[in-house]
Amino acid sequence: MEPVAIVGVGMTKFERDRVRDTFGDLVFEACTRALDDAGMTIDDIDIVLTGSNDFFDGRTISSMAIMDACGSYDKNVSTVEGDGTFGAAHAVMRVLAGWGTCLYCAHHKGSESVMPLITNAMFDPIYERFLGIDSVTSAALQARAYMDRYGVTEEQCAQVSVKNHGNAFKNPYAQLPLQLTIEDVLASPYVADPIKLLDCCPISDGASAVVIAGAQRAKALDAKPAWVKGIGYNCDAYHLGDRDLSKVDALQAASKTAYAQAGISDPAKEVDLAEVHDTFTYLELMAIEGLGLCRMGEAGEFTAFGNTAQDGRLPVNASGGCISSNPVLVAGLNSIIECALQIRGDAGEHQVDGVKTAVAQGVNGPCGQSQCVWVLGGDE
């Protein structure tokens, strides 16, 4: 397989009501910050990807709404739904194809958006959707069988929001960075007993985009290439009732494919960074245990005793993560980007020292039914 790199990134600002920005206004300054990163114009990029939802737009054909501003009049288009990891999976697919660069952005807006109403639509409509479960209300079902499996408490999950929350004071991007102590996470009203306020991401708005390249256009550019040497994906059973919420089969699935393309052995040892999903707080515990960083019903402690903090042994959404900005679909796009700015040395006052291999992780569908994981490097 040809190496293939991030040569350019850039992302908006995320609030929680950007009501000024239209998608394309969003869309547009994510890929022109991406372009100038990158040192190129959209006269270079051969190929562009956009991700969008019908649901969370509220219109048909979302992806039309933003194709002007991605600049892809008169280019190959192709459109994807789904997160950011996965959309951006497909654009290094068409790079290895034989485009030589693509752009590739996404772009979601959840103050238009009615989340209960449209994340209920994504369960069974025979079974499941009549009974109002959406994505809190599944995600409880998920944590309580998680914490039971493993002992989990729910001090251990504000440890999380704690630290996350801090990490995006130093994130200019961040949507809510807050002064937190776990005793502030428990007092914090429950939403859907296991997870409290302070346990969830917020509701954003914003944009994010991509150049992906080939060695051969990698090279000739001045950009700083963060190479991929890994992506692996796969997905679980669709109806709740099929698999076992507290265990995390597609990605420990999803890694493994990962970690054999970029050849690690011990991902605990080897990696020296990663952004996981963690819309609510436990779901960084499972990701860390199902990722390979520590074992199996031990991310709690691992947590609790500051290895993942900025300056710990392995850490963990040093951007701030999902719990501080959450846009949809977005969301593993942003891991992404942190990933290969933190191989870059560029990610600012979040700046982990010595990070060469970085793993990115991304969620579709119900209670992490599919997942998609990304391993990053400086060294081609």
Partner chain sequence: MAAAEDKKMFLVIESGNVAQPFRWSAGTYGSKFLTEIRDNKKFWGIKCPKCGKVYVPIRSVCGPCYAEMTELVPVSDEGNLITFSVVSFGFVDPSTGKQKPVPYGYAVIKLDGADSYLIHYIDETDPEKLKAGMRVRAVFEEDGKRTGSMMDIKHFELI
Given for the second form:
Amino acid sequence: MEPVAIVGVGMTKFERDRVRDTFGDLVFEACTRALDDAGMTIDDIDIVLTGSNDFFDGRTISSMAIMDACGSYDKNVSTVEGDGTFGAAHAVMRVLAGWGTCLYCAHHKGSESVMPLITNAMFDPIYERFLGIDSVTSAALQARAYMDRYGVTEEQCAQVSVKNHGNAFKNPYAQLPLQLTIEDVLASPYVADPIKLLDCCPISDGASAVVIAGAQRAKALDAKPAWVKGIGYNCDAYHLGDRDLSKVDALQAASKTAYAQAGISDPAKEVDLAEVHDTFTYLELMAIEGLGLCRMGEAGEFTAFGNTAQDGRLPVNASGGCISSNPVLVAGLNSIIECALQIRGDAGEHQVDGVKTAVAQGVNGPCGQSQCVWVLGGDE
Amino acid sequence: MAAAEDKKMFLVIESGNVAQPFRWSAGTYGSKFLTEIRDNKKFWGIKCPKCGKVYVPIRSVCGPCYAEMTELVPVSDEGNLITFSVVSFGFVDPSTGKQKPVPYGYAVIKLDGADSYLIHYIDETDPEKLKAGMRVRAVFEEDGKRTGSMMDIKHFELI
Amino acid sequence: MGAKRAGIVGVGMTVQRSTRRDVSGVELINEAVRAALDDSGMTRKDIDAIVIGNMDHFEGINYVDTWSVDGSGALGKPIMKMTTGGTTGSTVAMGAYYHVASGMFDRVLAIGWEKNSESDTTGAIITAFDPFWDRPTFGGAVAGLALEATQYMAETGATEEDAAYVAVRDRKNAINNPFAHLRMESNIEAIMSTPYLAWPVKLGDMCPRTDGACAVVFASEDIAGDFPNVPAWVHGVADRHLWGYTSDPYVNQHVKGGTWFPAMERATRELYDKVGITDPLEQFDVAELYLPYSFAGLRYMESLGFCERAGGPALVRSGDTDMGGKCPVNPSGGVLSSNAIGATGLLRVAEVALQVQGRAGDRQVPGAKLGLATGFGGCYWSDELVIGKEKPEKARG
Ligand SMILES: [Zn+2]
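The form predicted in complex with the partner chain is what I want next, because the block you gave corresponds to the form predicted alone; please supply it.
The next block holds the full complex; its first chain is the one shown before.
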């Protein structure tokens, strides 16, 4: 891949019920921070891409609501409806195709709607939707399949919650820092067996933005770039019955592409930090395995030994992850931003020493059906 | 007729009375606008610090300047008719779930003191009696019935 | 390495009908995809990535990209969804173009589809607009377009009959297109006698509600010779979207010398500069324009630079935009004949590709070499693509 870099990042604080803010207010806050971070003004931006979803926003053409706020006036602008890792991937494509800089933003206000109804609408209206299935109950099926296959325990899953909620204390943008013990997580009520309340992400409001630039523009800036080394994305089957839910085929395929572009042959050794999709605790374990950071079925033990802690051998979700703030669609962009900050050495209190290569993951659809993987690095 | 046979042969699954309820934030300035309509029957716009344009409906960023706006300025409840239509086809209004009563006059209005336009009803359903440039005035819902929504303005009337 | 030129090497479209109860949405998508793969001499295996689009609330499916994999062929492949409203189809085309132009993918499938019969189109369009400011009073696309039609007539002296000419022209063209929905010989009197939906817009002035899908295969210049069809090359793309509220687009238009459709004019200026168009009526051999209602066929011609301000009626009445004219507009029958919204913009692109490849059958414009395709959507979003028979000199971004 030709060199492309993330040269500016911005995010709002993630909170439940940001009732004072419109979608536009959130986007403007994130975009102006990203521009400031890059040392740019809106005039330095060639094109704009946005990320939103008509269901979550409760309006058709959801990107219309933020057109003033995203700075796209008199610029080419388009919208990717899906997680920020996918939208930002398309921003990279447009820069590779010849545009100098692209501002990409994504927003979400989970508190304005009824999440189970909206995630129910991911499921097939003819064969599945009437069951009342949603993101939580489908995740429970997947969690059970995965845990049974590898003998993963609820305690091992609980460790993810304890670790990530703890990490969130050091991230000023995170919504839900919590001091927890494994016992606390295990004692929380079941939402859908085997998933308990403290295995789940919160509902969040917020927005994030990045400035992506081609090599020429990136090098001319004072800002420290985080270089995009590889991007892969891949989609699994739709009907849950068509998949072995304990497997991570799409994530493995996406990783393979991204690692090949980045020249990584042994991710377990070469990756210094990962930000993964942990809306439910078991997903972090599956992600660690799917990204090739440990062997299949071993992420529980890998986590238990502290390898993925902020000061561990391979920190995972040093930011606090989605379990601490889950603005849907923005979530994957937040993972990219965290990786960029870590590579730049700008992650503040949650900075991990010596991050040279970092991996971000985002998902679309039920049970991680469509997966996107980014590899970021400090060198061009 | 093929269509009738189709309807027998091919099943459709009805969504039923699915509702996706939302609670959208009006924001700092939008809240002020709606509150002022509700409590004082007064219109406010928001002014761009760079180009000086006054926007109604209110928004917090001037797109062309990419500048944040914070200054509310009073605008009139009277203005000019910019363009109009008379809507006569029936449709279900997604805001109410009910059939929209037709015909109704529908207009783009420039309030005195604003640079952008507002869209609302006009109490005239004969297009021959409407013309761009006509003067119009807001008619508010009665005291005690206003709830803090755009429907606190019943419609605009020709002056 | 670096930016790549991209060409269209295959297109597939379903028949466009008011109701396709014989297929589910996924099957409808698959019908177009199979046709596009056959047309490009490929199988699903050959596709490197997919871009799909529709408008969520027309079918009530969240995450259409993941829901549709059995139809799109995305199993085990990269897929993303792009949605911008009425422009969705042209946005998907531009998205697929950028997938290839980036150098990341060689063969990319663009899919646009809609089953408008599955929901209340007006209701779903109303929800595109701001819940506080616009939605309580908005009357959907028909009422919104009526506002600009009133304004256009008041300021230019154009008549309802001038607009009716456009509806007659496009639907007559559709007779030559076996895929089109409304194919009919009509006349101005017949259009004039249809009932008003929102004065001055009548039933005969509006596009229909349609079920349909379209798929287009874009390929990199590196492999463009590997297909049975010669490529239709993308010469350039541009878009603009300036507004968020229903009432915003009318600003400026009352000012003398102001513009009808600034978003379209600005996109046009960028695109024509990139591609080297100075006289579109002479330089383009064909245009497939997203004209959602008849008055657009007058007004938008001015914003696209085909004539001066207020020159729309004279232009269309001259016959220059008819089949056999200088630049036939909508040989396919256009949006006034078929409007499966998510497919509509992509169909414009597919039709121009077929024209410059010389494969448009009974609707072929003889010798067409260069064409313009557009997409239109809320709130006056404007997408534009120039597609030609000749390979462009360089990649243009
Ligand atoms: Zn301004």
